[in-house]
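Only one chain comes next, encoded as structure tokens, the form predicted alone.
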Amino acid sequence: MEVDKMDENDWKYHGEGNKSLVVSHVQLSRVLRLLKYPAEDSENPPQTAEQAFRQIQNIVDFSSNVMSRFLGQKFIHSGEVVKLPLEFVRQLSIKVQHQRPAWRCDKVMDIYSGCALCLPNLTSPALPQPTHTAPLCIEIKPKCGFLPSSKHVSKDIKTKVCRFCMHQHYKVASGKWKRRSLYCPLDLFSGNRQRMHFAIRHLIEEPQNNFKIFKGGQCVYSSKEGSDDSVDLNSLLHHLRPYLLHGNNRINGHVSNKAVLHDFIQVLVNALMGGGGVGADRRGEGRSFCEASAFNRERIRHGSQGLPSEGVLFRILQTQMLDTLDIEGLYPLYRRVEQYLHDFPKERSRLQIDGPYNEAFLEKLQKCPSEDDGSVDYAAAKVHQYRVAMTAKDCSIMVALVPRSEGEDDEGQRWLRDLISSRTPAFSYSVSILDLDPKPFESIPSQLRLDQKIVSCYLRTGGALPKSSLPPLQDIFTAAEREDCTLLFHPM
């Protein structure tokens, strides 16, 4: 990419978050991704060029240092911070204003720096694609897969329904999604089949921000945010049905829906699955259930198998969980760092709280000792762990699949076969994590709150929804419903 010869007709919009827009280049697996500002700043920007390139900078590096120490190298792409002509970048954000959506536009994309973020194009990865099929590429945000046991709890529901389920409630009420997700994070985190197959599941039926995917880069399955709609499940269908021609739940030479859909699940818990030998379930079954799962626990034919420990999935839990304390023991801690702070404003850059996130940083956090020994090093250190966790909380992996073509055989791709059986369809893949941003210091305060709003919410209402706040089971899903359960979790 020569960023002296810049175009803004080779990009497109792509997509954007709270704090950045995303573009991607019509030909090359590249994203851009840009800062954006409130935009009553869009005429005196609130930071100089030199501080939206540290910030960028900061981003790649926490990624590169840090993050990928905890959740594995092979599944971090931290990209690098490039300058762009100011030119390129004013007429690229005129381009793409008018694609973006209505309620993101209280914001506006930095024209004044010149800096962005460049990376893969993880929704159109550059995997061999033999059958020259468009690549799928599905994006998942776990959330936190535990439920926390720290002393510091003072509502005993925390301990016994997940955030994930509670802030659903919370949503609704809040008016920010019409009806509730009944996806659980500990389903999909716990490692036994049958509950991942569940959780995959819930998350297809209402995605909300937590489930899109990608087909040849373009996004053809998601939840638009405030909208009555309910997700086209055929849609999805007629999409997927090419990828999943070869099954063994034909009829008269058709593959039934339930059958595309019961395999699309199978090859993605196979993914998310792969990576090696089991790793040791260490949170105990206390903690690795929650009451309001819609799973029925009775179903389980097979004992948990646990996640490979060289896997994403275990790899994000062990990084959540460096949350050993929960909000509700960690702010006082901050607060020890905040009136340190107020005390000896210095002291900022040697306690690291802006970065730089270098190896430095991560000795702070592997070296935190195991009890409070009233220093604000400690309580530094402890922050610092918990703004990982957090970052690990809500990161997103990307699964791109490509079908593996008849009769092909490289060893030196790793190939995912539906487990079930020896049968096609086979895929290339590969599994990566994105959204690993620092998250703020000064964010603490604002999470306790949302932390005591979501719980007294749920409370509130004793963890009961109007039925109208329910997704309306799609006709595939009844019928799957109303059939013995052989076809939806095989036996291994």
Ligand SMILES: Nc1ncnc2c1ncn2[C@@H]1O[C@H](COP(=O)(O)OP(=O)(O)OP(=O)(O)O)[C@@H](O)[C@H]1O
Given for the second form:
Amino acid sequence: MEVDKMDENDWKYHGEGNKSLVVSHVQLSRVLRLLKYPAEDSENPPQTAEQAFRQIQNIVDFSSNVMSRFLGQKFIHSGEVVKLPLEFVRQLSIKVQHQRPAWRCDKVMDIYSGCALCLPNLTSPALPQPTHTAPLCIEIKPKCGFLPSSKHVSKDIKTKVCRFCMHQHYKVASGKWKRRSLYCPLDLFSGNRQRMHFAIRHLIEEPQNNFKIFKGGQCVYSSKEGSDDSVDLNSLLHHLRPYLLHGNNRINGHVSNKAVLHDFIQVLVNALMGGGGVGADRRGEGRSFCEASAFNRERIRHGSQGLPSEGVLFRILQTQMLDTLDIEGLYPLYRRVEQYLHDFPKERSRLQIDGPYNEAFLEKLQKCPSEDDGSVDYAAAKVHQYRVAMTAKDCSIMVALVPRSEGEDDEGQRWLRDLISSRTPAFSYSVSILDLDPKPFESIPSQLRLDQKIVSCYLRTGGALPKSSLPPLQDIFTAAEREDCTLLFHPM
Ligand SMILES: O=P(O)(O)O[C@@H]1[C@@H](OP(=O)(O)O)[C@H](OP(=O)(O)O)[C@H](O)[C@H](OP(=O)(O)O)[C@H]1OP(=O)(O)O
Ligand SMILES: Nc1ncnc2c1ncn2[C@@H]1O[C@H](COP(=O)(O)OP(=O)(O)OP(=O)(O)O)[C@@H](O)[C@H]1O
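Alright, leaving the form predicted alone aside, put up the form predicted in complex with the ligand.
Following is the full complex, with the preceding chain placed first.
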């Protein structure tokens, strides 16, 4: 990619989140991730080109020097900062504007700095060998997978119902989503295949911003943001069926919709469980269940093997658990740092509040004493740990699947074979983690406020929501199956 010969016609809208907008190259497996600003700042960009460059370089450094140490290098693509011609960026912004979802248009793409992050396109990955079938890529934003056990937690409900499940009530009450998702992160992170299967089924039923499927780089399944319509499972089945016809799942030569969906989820669970290492889970008995999960514990047929210690879910969960104090215990330490910086503003750079995210930063957070000695250094280290945990609670996993033909060998290092494929169709898969941006120091007070709002909304409604806020029953899952997820779980 030659940055001085950029043509907006070579790029198309790919997606966006709260902080960045992503365009993909029409031929190369590359994306550009551009910063976004609040729309009211569109005339006067909130930072200079140098500051924007520094912000993106910080993202690269945080991902490659800090997050990769916790999550594992093999899952991470940190990318590089690129300087683009301003005219190209302006034309691109005009070109993509009409494809942007209306609810994201409170922010505008940065057209002033000319800086962007260039990354491999994880939805159309470079393959070890050419294939006839386009890769199927599944993006999951799993969110927080544990219940806090900090002594600072003031409301008992936080130790019983997970943040995601409580937040669902707040999101529906505040109109962010029309329907509540029954996905529970604690089921996904459980290491129990039945619970993981159940969790993924609910991601499929109500994807919100936690689940997307791409085929050949195009998003073919996601929540239609702001729309009242529920997702189109039939269209999903249409996309999935060609990938899942070769397993041992036929009855009289026909593969039922239920079998297609079951096998798809099974393949996904296998990819998420891959990675090797002995099963392990640091959450401890009794704290790995969320009381609001729709999963019926009594239905468990097979014990949990635990998450493999080299697998993506284990690594993400461990990193999330760097939040040992909960926001309620962390906030007073944040205030200690804030007060100190107020008195000694020049100390901001020694404490590396805004980076640089280098070895010294990593050392600060890794060498944090276990007890509070009252120092600002202790407080800053705990804040750094919390920010790393926040990033891990907000990252996404991309699983790329390629059907394997008989006798095919894997060459690429990142591509692993689905070994548990005696029944389900065989796939090669690769797992990556995306969106590993550092969360700003200043975001901590709003974390506390949001936590309080979520808990008080949940306590006010008693966890009860009108029936209309539940995902609608779709033909593929009968009412009985909703009760008993195990009907869809065929033992291997
Ligand atoms: O606070 P949360 O848990 O709602 O997470 C925010 C996400 O909301 P979600 O609940 O996943 O829909 C939110 O996602 P959406 O904009 O809702 O898609 C962002 O990821 C936000 O991160 P940032 O401020 O853009 O860096 C996330 O904020 P951080 O808390 O990670 O800063
Ligand atoms: N390297 C990549 N390859 C393919 N698609 C990507 C890549 N990076 C991001 N995307 C797509 O673009 C979307 C937005 O990117 P990203 O999640 O990084 O934005 P964000 O603004 O940081 O999100 P958030 O709302 O979590 O802050 C992702 O959900 C994903 O679908």
